[in-house]
Structure formats: C-alpha cells, structure tokens
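Next up: just one chain, as structure tokens, the form predicted alone.
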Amino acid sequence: MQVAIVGAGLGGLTAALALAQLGLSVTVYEQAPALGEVGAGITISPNAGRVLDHLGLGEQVRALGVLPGTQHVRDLASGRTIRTMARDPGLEARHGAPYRHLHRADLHGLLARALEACAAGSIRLGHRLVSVTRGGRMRFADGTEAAADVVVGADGVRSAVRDALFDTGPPLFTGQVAWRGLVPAEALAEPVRSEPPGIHIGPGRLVLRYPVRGGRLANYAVFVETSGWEEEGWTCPSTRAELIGHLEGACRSVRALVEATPEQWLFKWALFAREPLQTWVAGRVTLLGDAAHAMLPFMGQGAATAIEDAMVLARALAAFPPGEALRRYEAARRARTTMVQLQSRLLGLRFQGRHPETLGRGPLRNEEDLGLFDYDPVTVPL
C-alpha cells in the first residue's frame, strides 16, 4: 500500500514514522522548501506518550523535556494560588506513560530524524497540494503530480485536502486571541525564574507558563478576550506594548515574564472554533489532527490527539484495506476527539470566568479527571 501524507508536522511525521515502522511505502509532501517547527511549547501527555513509547522515542522525549512537578492556579490579578494540581513523577507511575513539557522544535526534529533512519528519503520538501482526489491523485504548485492509496490530510488547521473534499463551514472567531513567547530564564530576576508552572487566571483572560529545554527557556501563552483582530495563523508578529497593554492589573511577575521576550519570538493568533465534520473519510482519502478536528488549546491535548489519530489510523491501514482501514480509523477517534474539542471550550470559559476564586471550589474536570490520559492509541480496538 502506498499511502502519502500531506503536511509534516508533528502528526504528520508520527503518522509516517508509524507506517515506515509497520513495513507500509509511506511519502510525506510538504510545502515549505526545509524542515522545521516554530519556537513555542508543547505539552506531551500519557495518552500521546504512550505512542511515543512504542515508536521507540520515549526515553529521548523524558531526555528532552522537563517533568513539572507541580502545576499552580493563580489569580491573575494577586498571584496567590487557588489550588494546584500534581504533575510528579507519581503521575507517569499512575499512567505508564511520559508527561512532560518540550519544545516543539525538540520533538519534531526528533520525529524528522527518526523517520530518516527508518525510510530515508520519504520526505519531499516544497511540495505546496493545490488539488486531491478522492481516488488519491494529489497536484501540486510546481506542475508535479503524485498518486497513492491512500492520501492523508495532516497539514492543519487550513488544511488543503479538507478544503477540498471535505464540507466544511467557515470557522468562527471565538472572541479570543492568543499570545506566545519564549523567555530566556537567565533574563528573569528572582522570583520569577523559579515560579513553578502553572496558569494564571482572570476574567476573560488567561496566562500559562511552563519551561522547556531543561528550564533555560520560559514557555507561555496569554489568551484574551478581544476583538477587532481576526489572523489565524501561528507566525503573526507582536509586540510587547501590544501585549503588556492587554495585561493592566495583572500581577509583577506575569507582567515581568513579557517584559523579558525577545520581540523575535513573541507571536499572536486568533482563535477560532469549527463544528466537528460529519465525517473524516472522501474516496481513499481521510484528515488527521488540526486539519480533522482544531481544538481550542486550553487542555493542551491538540498535538496529543493527533499524535494518537497517527497511531490508530497506521494501525489500521496494517490491517486493512484501504477502504475499511479508514472507516475503522474514523470510527475509533471521532467520538474522543468531539469530546475533547467540547471539553477544550468549555475550561476555558470556566478558567476566564468572572470569579476566578470559584476555581478552588468544587471538582475541576482537568485532563487528568476526564480520563484522557487513561487512552491507549497503541491497542485501542479498531
């Protein structure tokens, strides 16, 4: 069988690496002319470690990344803690599996490098899709054409082969826009360097923070509620004042922590929600991660998922023809995925509430609670 996938990123890549494993011809096509993944953070969770694990990476991943320990909720505003939650090495005992905070550049190279030296040359780099067919013929921007059995669209949240096939409405702004920065930590005065990691939370708007790269680096994302700016896109440019301006009564240290970002690695992106598809399946073609189901990113599970449709879906096309292979694939992930989309939005409104304190009373249904970190992609039935 020979199966193509457009886009490489993170699930693209595990996807591939996971078929190249399982003696399956796999090709990935992607349209930017060189490798590589933008600088932000990237939680790894059980569920998706657990795949990791199997595809013989996971002691690099506990290498690479950093184990929190503790996580804490703040308020926004003060800084005092509402409660915490255990990110410990008691939780990768509870589950089997890594949990740690990486840099997503880290994890993709190491995706990159692991699909090398398992199909060396399976990677075709400036290869933009401007058209797909159900039956597997791909056509791309430099006149080049491709066939397969099996075409899978893993090029994001404005995925080409889902614009294609696929009916699909416009995605809707959610009122909300998001910032990301890299910190060196050598460039925060104490105490904010050894802050543990955590959220801050406030009415309508949220920070997380966490480090990677051993601790050298800070990692966080401000969420707010706002508008009057609608780019999706990972790569927009900030700037400081531009954030710092959305922060006016938040607490020293969040505001120190976007005092000390280097302006090159401050970005902003709108966020958007989309309905889930009707169905995920065209012909011998199927979609994976963002471009099947974008999530909004307050449960950190959007690389996750799509680490764990990779795992199903090369599962599948190993023991199936194509044909059932995808259906089977569709029918083992479009109902979690739908829940955790779901799930996703609703912690968000509860985080950015009017009353943070509430946050510290009653159960929070986090990641752990709902029971998601409990799914194995490796021997879930198909």
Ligand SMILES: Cc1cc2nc3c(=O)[nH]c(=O)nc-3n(C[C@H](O)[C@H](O)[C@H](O)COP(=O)(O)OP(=O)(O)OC[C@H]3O[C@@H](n4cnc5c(N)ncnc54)[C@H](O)[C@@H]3O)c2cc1C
Second form
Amino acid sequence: MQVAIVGAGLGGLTAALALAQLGLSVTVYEQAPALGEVGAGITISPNAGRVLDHLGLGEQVRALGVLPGTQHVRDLASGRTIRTMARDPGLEARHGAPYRHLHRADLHGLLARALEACAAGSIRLGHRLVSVTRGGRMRFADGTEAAADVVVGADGVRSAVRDALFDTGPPLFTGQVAWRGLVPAEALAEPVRSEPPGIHIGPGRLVLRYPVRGGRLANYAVFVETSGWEEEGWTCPSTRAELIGHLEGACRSVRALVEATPEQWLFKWALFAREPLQTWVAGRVTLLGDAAHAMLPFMGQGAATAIEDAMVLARALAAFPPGEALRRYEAARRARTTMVQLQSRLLGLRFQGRHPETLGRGPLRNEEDLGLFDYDPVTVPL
Ligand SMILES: Cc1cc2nc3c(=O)[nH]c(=O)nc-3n(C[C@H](O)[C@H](O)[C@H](O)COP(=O)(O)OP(=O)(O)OC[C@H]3O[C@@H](n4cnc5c(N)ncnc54)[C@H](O)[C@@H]3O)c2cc1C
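Moving on from the form predicted alone, please list the structure of the form predicted in complex with the ligand.
Following is the full complex, with the preceding chain placed first.
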C-alpha cells in the first residue's frame, strides 16, 4: 500500500515514521522548502510519550527534554501560588512513559532523522498541495501530480486536504491571541531565573512558562482574550512594548520575563480552531492532527493528539485494507479528540475567569484528572 502524507509537522512525521516502521511505503509532501519548526516549546505528555517510546525515540526525548518536577498555578497579579501539580518521576512511573518539556525543533529534528534512517528520501519538500480527489490523486502548486492508495491530510489548521473534500467551514478565530517568546536563562536575574514552571492565570489572560534545552532557555506563551487582530501564521513578529501593553497589573516576574526577551524571539499569532468534523473519511482520504481537530492549547494536547492519531492510523493501515482501515481509525479517534477539543476550551474559560483564586476550590478537570495520560495509542483496540 502506498501512503501519501500531506504535511511534515509533528503529526505527519510521526505518522510517516510509524508507517515506515510497520513496513508500509510512505511519501511525505511538505510545502516548505526546508524542514523546520518554530522556536517554541512543546509539552509531551505520557499519552504521546508512549508512542515515542514505541517508535524507539523515548530515550532521546528524555535526554533532550526537561522534566518539570512541580508545576505551579499562580495568580497573574500577585504571583501567589494557587495550587501545584506534580510532574515528576512519580508521574512518569505511574504512566510508564515520559512527560517532558521540549524545544519543538528538537522533537521535529528527532522525528525527521529517524524517518530518514528508516525510509530515506521519503520527504518531498517544496510540494504545496492545491487539490486532492477522493481516489487519492494529488496536485501541487508547481503543477506536478502524484497518486497514492491512501492520502492523509496532516497539513494543519488551514488544511487544504480538509477544504478540498470535507464538509467544513473556515477556521474560526477563537478570540485569543498568543505571544510566544524564548529567553536565554542568563538574561534573567534571580529569583525570576529559578522560578518553577507553570502558569499564571488572571481575567482574560494566561501566561505559561517552562524551561527547554536543559534549562538554558525559558520558553513562555501569553494568551490574551482580545479581538481585532486575526492574522494567520505562527511567525508574525511582535515587540516587548506591545506585549507589555497587554500585561497591565501582571506580577513582576512575568513582566521581567517579557522585558528580557530578545525581540527576534518574540512572535504573536491569532488562535484558530475548527468545529469537530462529522466524518474523517472521504474515499481514500483522511485527516490527522490539527487538520482534523484543531483545538485551543490550554491542555497542551494538540501535538499529543496528533501523535496519538499517527500511531492509531499506522496500526490500522498495517492491519486492514484501506477503506476498512480508515473507518476503524476514525471510529477509534473521533470521540476522544472531540472530547479533548471541548475540554481544552472549558479549561481555558476557567483559567481566564474573573476570579483566579476560586480555581483551586471546585473540581479542576485538567488533562491528568480527565485520564488523558492513560490512553495508549499503541494498544487501543481498533
Ligand atoms: C501556544 C501553543 C502552545 C502549544 N503547546 C502544546 C503543547 O505543549 N503540547 C501539545 O501537544 N500541543 C501543543 N500545541 C498544539 C500543537 O502545536 C499543534 O496541535 C500541533 O503542532 C499540530 O501538529 P500537526 O502536525 O497536526 O500540524 P502542524 O504542526 O501545523 O503541521 C502542518 C504541516 O503541514 C504543512 N502544510 C500546510 N499546508 C500544506 C499544503 N497545502 N501542502 C503541503 N504541506 C502543507 C505545514 O507547512 C506544516 O509543516 C500548542 C499550540 C499553541 C498555539
């Protein structure tokens, strides 16, 4: 079976690697002229870590990533800790898989090298898909064409595959704009430099912070409820002054983090999401990751669910004929990802609510309480 994957993001590369390891023939078509990932952090939780372990990358993920220990949820205004969450060796022992903060480029590079070692030359760069048929015939912006027995749209929130074949509206602006920044640890003075990872919450705003690259870089994201700026893309440059303007009343440590950010490492982007799809299969074509279920990032599960999709899809394609494999993949994945999409939005509403101090009182259904970490894409029934 020839499988074509459109998009060499974290989801597409994981799917390609899993398929290649299962002995299927796979080609990845990526629009960018060179492989790469944005300068930002990513959390890999055990549900995705289990897949990376299975694909033989677990040790490298553990070595490249940072295990946070304890995460703090703090009041954005006062800096006071509201509650803590253990993200320590005990968590990993309970789940038998890694939980790590990584630089996205490190994880992406790991997947790309593993794929090259297993299926050399399987990535075609500079191939922007413009159309695809239900039968698996693809056309690219440079006029070239290709065909496959199965086509997988792993081409992100603005998926051309989804737009071509699935009954779908445009990506919806979520009312959230996010800034992301990286700061060299040595640019931060104590005590800000050694502050524990976690989030600061306050009305309409949320700041996420954690270390990457062995603690040499502090990665952060600031989510602001706002309207009037909906530009797409992950790489719109911003300025410290613009971001500080959205952090009125924030505690000293959050402002210090922003003030120390080199401006070439500060970007903003509007967050878009999709309504859950009614079906994931159109003939020989399916979707994966953000193309299928783009979500708000408040549970840190977007890439994790893309990685889960990738493993389940590869197992289905290795075990069943194409039509049946795609049906089983959809049946195994749709309810779970719809639930995570909706829970991420709910958690965001609670984090950015008017009264941060009430967060710790009622039941907080975060990603671990919801049981998301227990899911095993390597063994889940198909
Ligand atoms: C602030 C923020 C923080 C986040 N933190 C986390 C986290 O901690 N943990 C987590 O699990 N998730 C997190 N996420 C979510 C995560 O980043 C995404 O869900 C994930 O990157 C989706 O992967 P993907 O492979 O589906 O899509 P993408 O990463 O978007 O990759 C799509 C690929 O397809 C290519 N492409 C697009 N169109 C075409 C075309 N027409 N033809 C060919 N190629 C094409 C693109 O160039 C790209 O390489 C976060 C998101 C945000 C916004």
